[in-house]
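Consider the single chain below, provided in structure tokens and representing the form predicted on its own.
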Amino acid sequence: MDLHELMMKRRSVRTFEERSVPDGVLDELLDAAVSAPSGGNVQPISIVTVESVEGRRKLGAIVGSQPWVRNAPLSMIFCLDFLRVGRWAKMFDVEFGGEKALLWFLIGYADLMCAAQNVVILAEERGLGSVYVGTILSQIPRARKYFDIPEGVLPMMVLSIGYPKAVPKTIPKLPRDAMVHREKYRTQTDEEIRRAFEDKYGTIDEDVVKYFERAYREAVEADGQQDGGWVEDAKARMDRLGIKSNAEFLFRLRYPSELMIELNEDLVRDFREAGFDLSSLTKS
């Protein structure tokens, strides 16, 4: 299989066998993961790996008791690493201040994502299959305590792995030229969004299951890999909000506008208890 066609079949699983991934293979990922773009070659991340049964299963519970985290034999937590860098320059009598740059924070979150990216596509040609969480966001201050993350660091997405037990055959994408622009940006019709979204997601149909399985996947596997629930609590949700289009379920019931915007307050608190406060950026 060329690289081409593996990005083309790459999948996120949810479902591992009960094998751990060799040390070979790891320290292999992690060079994969050292060796990404960085802005700069500052390289300002750090990478937690979880194998031990209480850390997956401590992990698991800290995202929101997902069982493909507490499952999988090998998860990287990946941290936005400021303590490294500052006390480096500090060697040195320089300040490097990105705690407090927004500039700074986007181009190690660019990093840190480059780095997780080049995990996914090695683990993919080694036979592993994986899984991105980012619900770690909302648990900052559990997950460095739990896993003695320092002021300077933050953990900003996890990464499960393992041997996949099942892949799903297909997973929704929007079509190339929904998203691709030549030359200049060109805004498109409603007419067109509306057709592009709907050939992604398709209706939402009378078998609510045949739907999760395309738009809310983590549902059915959650379902098949613990005693149930997530598909009849999405399903009773969708009743009660009268949710009829694949633009209600997404902003009303899977990421709630409201509760998005309501989660601002926690993650500037939250970075600021982990050392990083982008408080300038409200100064005139």
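Please give the corresponding structure for the form predicted together with a further copy of the same chain, as opposed to the form predicted on its own shown earlier.
Partners and other molecules omitted; one chain follows.
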């Protein structure tokens, strides 16, 4: 398949066949990660591969209600790794200092995502499917403990990979012109913004299950893999909260703003315990 078409059609896969990823393919995926662009080519990242039954079970439990992590034959935990480069520097009596520099944090996280996205694209091209699972960010202490991840190393993203049981349909995206600005940023009118999101999500005022199927297909598909209940629960909560718009659905029910903000404190604490003290990095 043409690479442009592959990228356009690519969707997160959440149901996998049980067969494992052949070693040769796994090595190719890891090569792709290691060869990814890196700021200053310093490569301050590490990848923990998880294929064992016990590791999959444990990682699945850590990230919570996302059964595809346990069901995928392979997961990769992408970690920011300032330990390796810091110890190397120390051997030569020089300080890396990444854990004290916000810029290194930002560069390292960019590196980490370049590596992960390389794996996503190559996996897709090799007939595999994958899904990002970012919720490891809210379970850093448990992840660090089980996977022996030491101070100076921060697990930030999980990518679960395997042969798809079914090829999922594409999900709606914003129109290109809503995201792209030619030469200068052009602040859009309310009407333009409203229309762009309506293009993407459609209107909410019809059959709610059809609405989920169109706008949140991934959540509905996920629902089918668990004990179910998400669709029913979401319908009930929409009624209870009187939700009448996509924006309300997203930021009152699916990603409630208050909850997202409340998580700051836990995140900062978990980062600090892992040796990444954001509160000192960002003192103004």
